[in-house]
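As a starting point, one isolated chain is supplied in structure tokens, in the form predicted alone.
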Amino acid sequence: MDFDLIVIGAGLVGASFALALQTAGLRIAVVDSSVPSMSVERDDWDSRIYAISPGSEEFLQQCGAWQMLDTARLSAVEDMQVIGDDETSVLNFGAYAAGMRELAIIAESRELQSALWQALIKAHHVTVIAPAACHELVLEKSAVRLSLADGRILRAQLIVGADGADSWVRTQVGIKVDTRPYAQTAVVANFATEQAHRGVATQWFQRTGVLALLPLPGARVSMVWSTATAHAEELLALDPASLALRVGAATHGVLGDLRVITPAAAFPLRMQRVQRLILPRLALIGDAAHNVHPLAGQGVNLGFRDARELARVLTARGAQTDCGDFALLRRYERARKEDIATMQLTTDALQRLFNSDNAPLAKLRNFGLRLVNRQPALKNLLIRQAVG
């Protein structure tokens, strides 16, 4: 069981990273604790959705996964509207004004996972080992040794942790992580709408948290309500009709009557700053490397940018035969450091700003929305940074 590279985690980021290495000339093993269910034709909608940036879409195209998606289950975000808690301060972003086809594509998590998995098991340069439980990880001077619970031992030059925010890989090697819970929970659900969304994503910064309605195909939207945990529990306890009424009231009925089509689910919110992205013979990508507040919808795109950059570094390694060489991995860490830090700083600052009841801060944040909205060049710059 000798490989050049082992990827732990076959989620969206881990699978895309392995697929992006198809021209790198590396023997790759992808290990995961489970096998995702294959997507089949169905009428229901996944409550977990992602706003895929144009840059991430291009990356997934190169991986051979995006073209496997059912386009009837994708929805383009052509415009975005951000509304302040005074209900009059508005910030508008438009794809047309920025010279773009769309700001993002809304895709379901399970559909993305299914497409990536199907591409992964067909990839000639990848050996998929799943389901498999990891037992022990040892970083040696010239190799990595991974022991599985069933007794198998895998060896490689490099191991990549793509195993999520509670990364087993990160824990095994002792990389420290600074975790700050937000005391908030994201409540997600999908709704049928009375009125058409017209490709507009709307986000409300309210005293009860950040509420977003994102367009799904047809007269449907996906809701993400990041709110205090006690309020989230209250929302989760509501019956579907009551939840629809509550969301309709909070969004001022912009889409008319709502009807729940996917039951509400929830996940806790936190920020994680990881001390290091690399060690000799090890690299972290995706949520194993960082965790951010979902208010900007950039978490998965940040992970895809990790995967794209590390794949680029390894593919362009030239005469270097050791893909786990520390100097090589440093190129990846240096390239990703600024992007990750900027996104963490921005999302954390916005969460703090809009989660405060301080009256002067309330005036300042709403004034800021109005000010930025009057600066087309600044808005276009923000869009360009988000879609990369």
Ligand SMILES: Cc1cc2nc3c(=O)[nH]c(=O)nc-3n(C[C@H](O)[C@H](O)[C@H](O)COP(=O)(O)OP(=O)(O)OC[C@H]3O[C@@H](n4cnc5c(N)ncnc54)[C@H](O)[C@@H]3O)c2cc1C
Contents of the next structure:
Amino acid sequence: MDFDLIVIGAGLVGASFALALQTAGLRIAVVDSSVPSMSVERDDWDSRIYAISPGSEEFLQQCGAWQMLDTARLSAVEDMQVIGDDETSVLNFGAYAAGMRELAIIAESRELQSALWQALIKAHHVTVIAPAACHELVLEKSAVRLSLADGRILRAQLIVGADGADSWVRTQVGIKVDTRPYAQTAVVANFATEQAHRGVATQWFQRTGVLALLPLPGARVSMVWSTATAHAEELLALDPASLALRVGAATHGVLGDLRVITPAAAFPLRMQRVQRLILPRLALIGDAAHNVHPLAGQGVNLGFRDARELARVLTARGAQTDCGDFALLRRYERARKEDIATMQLTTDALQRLFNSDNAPLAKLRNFGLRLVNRQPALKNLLIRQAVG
Ligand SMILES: Cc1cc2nc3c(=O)[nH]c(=O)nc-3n(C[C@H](O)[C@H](O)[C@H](O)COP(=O)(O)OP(=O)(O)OC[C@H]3O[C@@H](n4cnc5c(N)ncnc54)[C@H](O)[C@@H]3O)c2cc1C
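Alongside the form predicted alone that was just displayed, please also present the structure of the form predicted in complex with the ligand.
Everything in the complex follows now, all chains and molecules, and the chain you saw is the first one.
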């Protein structure tokens, strides 16, 4: 089977990347080991949610996926509050003050995945091969050869690894990865609230970790509590009523009584830095290329920015240019380096700063929140960085 480009992984990043190449004149194969379950009418809420930045929303519009989402299941973040562990230090970000309609849109993972998948299977330039198990990958001088476990062989000029944090593609070609587990787990769950959230996303930086309540449509919120793994296990063992009480106490009852509407689930957290984003005839995007702490809600947004940039470089290549050309891929790597390094550095530094029991450091971090809060220009700069 001959293609121009093979994408391994049809998660949010891999699927959007393939869709973004609709005018690139490339024949694309998208291979995934599984098929996502399709979204059907339902009244439950996915506990896996994303804060989609305005830049990512625009990209998903261009991919033809955003317009397929049910707007009744989306929720706008109009204000964001970050509260320090002395409970008096607060940092506020407002969409209105920044001249924006909203800071982000909260969307459920399964709804996004389903919209992207439906757009993918309809796209004329894409052949979806799923479920399929990858067996062997060989990078030759003028082509890439991928063997599947069922004996099929795919050839292309370029292969893109979008197969997540444990990337098979990255392992096959021996790109080194520096993995640092945070000894933390993110506990996620959704709650019905007694009081309205008014479009405010609130994040508490506490000694027990970072706890975020993000607005869902109606009187509902989604929680992401990144905390020490032993504490996470304790939270996961609680019955729903006790978990609601525990989260209510940790958030000082700001939304009144809470009731669990989606049971708790857990995600272990780690930081990953890869040595290279490219090799001749190969590029990595999304979590295959970087993995960051979710405290800034930026992981998938960072991945969408990889997808957008690589698609831009490939679409702008001359008609005669081999899409696996190393000089083209270098352009992608250079363009993405700074954004990725900044996000890794910022999320890692914040995680360390707020994960320390050191008293002077505690004073300093709370002072820092108050200081930034008094600097509108700096706050606007931070917002611009986050919405890209
Ligand atoms: C608790 C938590 C909360 C988060 N919240 C946010 C948030 O609010 N905002 C945000 O921007 N980010 C957030 N993130 C980060 C976000 O989840 C990830 O960055 C994002 O899911 C990465 O997408 P991806 O498509 O790169 O990888 P994945 O979602 O991991 O997709 C990989 C795809 O590759 C396929 N695959 C894997 N191996 C193979 C193989 N060998 N062969 C074929 N296919 C394969 C898989 O089936 C899958 O479809 C959060 C993360 C966590 C843990």
